[in-house]
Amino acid sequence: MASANANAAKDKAMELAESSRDSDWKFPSFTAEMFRGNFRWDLLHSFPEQSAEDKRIGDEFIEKLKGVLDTHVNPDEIDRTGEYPQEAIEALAAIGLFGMTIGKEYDGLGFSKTNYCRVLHFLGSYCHNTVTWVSAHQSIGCPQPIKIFGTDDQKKRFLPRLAKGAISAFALTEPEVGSDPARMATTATPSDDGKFYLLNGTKLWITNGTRSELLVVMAKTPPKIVNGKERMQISAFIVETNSPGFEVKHRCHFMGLKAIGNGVLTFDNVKVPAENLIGKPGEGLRIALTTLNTGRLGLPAAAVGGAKAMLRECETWIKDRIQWGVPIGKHQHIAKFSANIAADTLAMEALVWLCSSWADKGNADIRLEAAAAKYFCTEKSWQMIDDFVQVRGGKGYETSASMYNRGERPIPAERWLRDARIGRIFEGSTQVMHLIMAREAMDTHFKLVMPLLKPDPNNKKSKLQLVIEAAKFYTRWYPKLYLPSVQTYNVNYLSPANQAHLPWIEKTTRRAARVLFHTMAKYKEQLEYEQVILGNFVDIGVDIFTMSALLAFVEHKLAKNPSDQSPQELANLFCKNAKARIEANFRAVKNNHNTEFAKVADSLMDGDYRWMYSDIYNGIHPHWKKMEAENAYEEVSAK
């Protein structure tokens, strides 16, 4: 009975989302095509290469943006006191750099993606913080769904405040309400004249929030009837945060990222003009998961920046650091974390350049690529770091003002450690982006056979003619999967080993569809339940693109410079870590024990493993002490 109603849960939820997704492919997307077994070179080579004059735009401000980070922004210092300087914000906000995403025409820079990218990995590779304060702003807080889904009138009044720095924030999630917007608690009652909005909730964890001028609020609005049934509608707000009823209730800290000011957002019949409505009542859902799909990029961006940071203190390190009477760098240990930290971040800033350009273009269709570069590039950017503090040992552990104040040259791997850790989290967490992948991966054979295992009273097609539908797809698809290919490496622009790479690339990309295709048919409906097994099939795709991005950015670079062979050693060695994951999740797929994993949760939700830790500490934590004598605990444990 309890499987039955977490299923009914999960339906009902999917069902939302489901809703407010995006179903349409107006242009190519390579990871799309990829998951139907078709690998398109094409879209990726020749590589995209940014303008002589919009690089030149983006020189021009980045050198301007040292000069500000140089006089107003400590890194280290940030990070102790835990407080971004409000003189740095303002300075910032004086060069533009807070309507870097907004057009001219609304006083901001109109700055290209790229140029945006550029900036936050310039950013990235001196200040987490100062990538946070900037990012939550343009990739997802206030200009975005502004620009994208606001009225003119909306964009005359909005859009030149943040523009000229007022900060602005996105607030989606709610203290019992993560990534499942179906359990959203916050509501927005209509005014019977239909002037306002009455708007009262809870929201947690909105970076920006406890300084923002502007917030995109989502919440519930009254539910419409859908084919005989009531759907829950959830919709888009501006507020203005000196709306009498607001309040800033906690400022929230963490183990990285000190000086964000994020936190606790609470709104008490909060008047809010029915203009200011962002789109429709009942499209906040898609708006947010296409403000998050097209400002994905920033986090993946700075990622690259902080990985460059690191690298360059990596050379010095194992060259430097002498032990058993050579440098570190000649132990093979030592060796293999510092060779995979190069490799991968050519990788990473591969992905993001082609995403970026893609995104500038308008020619590709990239919310897969986004999604695939945030979650690459925020993992490895974690597995590095650690790997950097690992080879940096105890002085990876020991803060750089530590070292700084016993006269040690003071690298903040440590601190680069805490502030990386949220990548995987911000933004929607690795297995969000696992479970976005996933749904797109399958909605070919979603169209063609859900209909079929999953019977829609309201689908006015036959099942007759639902099968007859997929017959004549699958007839036409499935043997072009063994059939051999058309395409042809051995040409003169490809580089000897990339003519190696690329037909087994092929290859496996129609290996991957039939494999997929097949695992549909073993476990049919079921399979949008199985995680971790869908989450294998996005981790093949994730690294198939990731490869061809590298390849197609690596002979980029060998044109340019074809003497210089150092970007076709990092591709090698990046597509020989690549090809054996892609391996490891091929047989995972197979051979996988989630079962195991089903039945340990679930005992351990049950309570049979208390045994376990019952003779650790069993006492009262301080604060939790202060929060009974408060009669406050156990309220919050009920929560």
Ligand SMILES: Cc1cc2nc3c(=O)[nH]c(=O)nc-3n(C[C@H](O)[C@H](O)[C@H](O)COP(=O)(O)OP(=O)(O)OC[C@H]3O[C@@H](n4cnc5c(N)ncnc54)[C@H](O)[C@@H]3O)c2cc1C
Contents of the next structure:
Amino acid sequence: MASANANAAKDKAMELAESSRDSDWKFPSFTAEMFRGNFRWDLLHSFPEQSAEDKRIGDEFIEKLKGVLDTHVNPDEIDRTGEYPQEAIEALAAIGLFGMTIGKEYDGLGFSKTNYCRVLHFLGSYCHNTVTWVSAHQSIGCPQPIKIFGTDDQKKRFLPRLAKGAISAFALTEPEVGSDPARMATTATPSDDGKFYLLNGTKLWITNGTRSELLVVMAKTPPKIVNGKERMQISAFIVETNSPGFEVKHRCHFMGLKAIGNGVLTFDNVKVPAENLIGKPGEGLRIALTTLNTGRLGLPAAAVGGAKAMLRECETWIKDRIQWGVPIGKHQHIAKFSANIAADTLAMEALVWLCSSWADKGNADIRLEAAAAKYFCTEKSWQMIDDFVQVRGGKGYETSASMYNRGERPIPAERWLRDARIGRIFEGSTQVMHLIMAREAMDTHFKLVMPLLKPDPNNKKSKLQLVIEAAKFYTRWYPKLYLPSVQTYNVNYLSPANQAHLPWIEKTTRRAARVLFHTMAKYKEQLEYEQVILGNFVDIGVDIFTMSALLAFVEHKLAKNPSDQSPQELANLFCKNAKARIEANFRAVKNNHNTEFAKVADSLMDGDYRWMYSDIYNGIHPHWKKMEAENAYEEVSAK
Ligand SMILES: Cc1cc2nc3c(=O)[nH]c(=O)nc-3n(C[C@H](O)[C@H](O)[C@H](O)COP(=O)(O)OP(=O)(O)OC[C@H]3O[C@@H](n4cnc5c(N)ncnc54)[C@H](O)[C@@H]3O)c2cc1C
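Alongside the form predicted alone that was just displayed, please also present the structure of the form predicted in complex with the ligand.
Zooming out: every chain and molecule, the one shown earlier first.
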């Protein structure tokens, strides 16, 4: 019974996600094509370059920003006090930092996505608390959904305020809603006269929420009947935080990002005018997902800036620190960490500039690529900072204040580590990025094969029609996956190293599509639930995409400066690492023990391993004790 309920809840979550998913592909997507076995090098090469005029605008702004950071923002002090100075916010707002993505017609700076990412990249090399204030407001806060889905009236009313520095936030998460919006409890009840909605509920961990003037809030509106079944409706609202009934109940504190203004927000019959509904009722989740899709490049851009700041410190440290008679960079373990930091940083950078340029040109669909960039850059960033802490030894674990106080160059590796960890969780966790990309990897097969494996009573096509459609596609598509390379990599304009890498990537793209198809034939409709195997394919895809972006980026650099082979050296290392990861992922698709994970996790949930912790400290934490006294503590064994 419990498992039937779990499956029904899973189906409900998937149905909601599916109904909010944008199923149209108006522009080509490198990654979607790749999962179908097509290697679209033409979409990457020549690597797009920022125009001189756009670059000038970005350069000038960054110079101005540096001045404000130098005078108002001390990252270590902000981390230590856990308070972001209001005068810093005001100084940053005064130069237009909170209106970068808002058009000039609404008093914003009207920056291109590339310049927006360049600014976050710059901030990421200095202070991640600042990154978060800026990005929660602009990557996901009110400007983005209003720009994309707002009415003219909403744009006129809100964008100029937001551009001038009225801080905003994005409120989706709730105590019971993280990755699964189907559990949403916040409601927006329309008034009888249709003039307003009454908002009730609690939102958790809302970044900027403690100082926001405006929020975009997702809430449940009355359900709709679709195909005879009730379908949950989530709608998006612009909410003024000075509305009666709104309260910041609690400011949340975290492992890192100590000075963000993140809070628990409550809504008690908050009256929201109907004119503040964004889009139509029921479009809220699609709006939230689209906002996240387009906003997702901010975090990777900041991660690249952070990686470069670390690389700079790494260079000096591994040269100057002598142990066992040589600089530690000469020890192979440290050389491996440091070399990978350099190579991965360049790969991350290639993804960010490629995706931001595509976003500007509007000639490519980047929802998968932005997800890939978010996933790859936040994971790599965490891994490389962890490696850097290792490279720094004890000084990697010491706070920069402590180093400063004893007269040592204060490199804040431990702060970087603390600040980076959340990147793998918020704005779509790594696992959710995998689900999004896996869904799209399977799209063609889902459309053609799933209706046969899992018949849908609402499907108007007969089984025979479905079989003919699938046969027509697969008899043409499948044999092509065995053809040798169909592209010629022009020897006149590609480096010899890349002429070797590219055919491998092309061949591997087709191999991945083939193996995915075979895997589907093996697992049939169960494949949907094989998250780890689908994750292997996603990881193969992300590595293929990243290698390709990096090679195009390197070609671009070589064309400008042929005598400098250092980018190629880094690309060669990255490709070697990526190829090894790809091969490991192919092996894991075929040969794995994934079923054992479920078995052991089930036993864990059933309490079968309690014997393992029977001999540890068995008192209760003082805070828990207090909560127990207040009847708020649930004992583990009681579950
Ligand atoms: C510092 C901070 C800032 C934040 N800022 C905001 C904000 O501004 N606005 C906002 O709305 N939210 C915000 N959040 C919430 C954040 O987006 C969520 O934490 C995130 O979406 C994950 O949800 P969760 O923590 O509830 O984890 P859960 O959804 O409970 O997931 C727990 C674990 O299970 C995994 N998981 C969940 N579902 C699946 C699945 N189907 N398959 C496989 N694995 C799964 C997750 O990846 C995670 O590892 C913030 C959180 C933090 C900590």
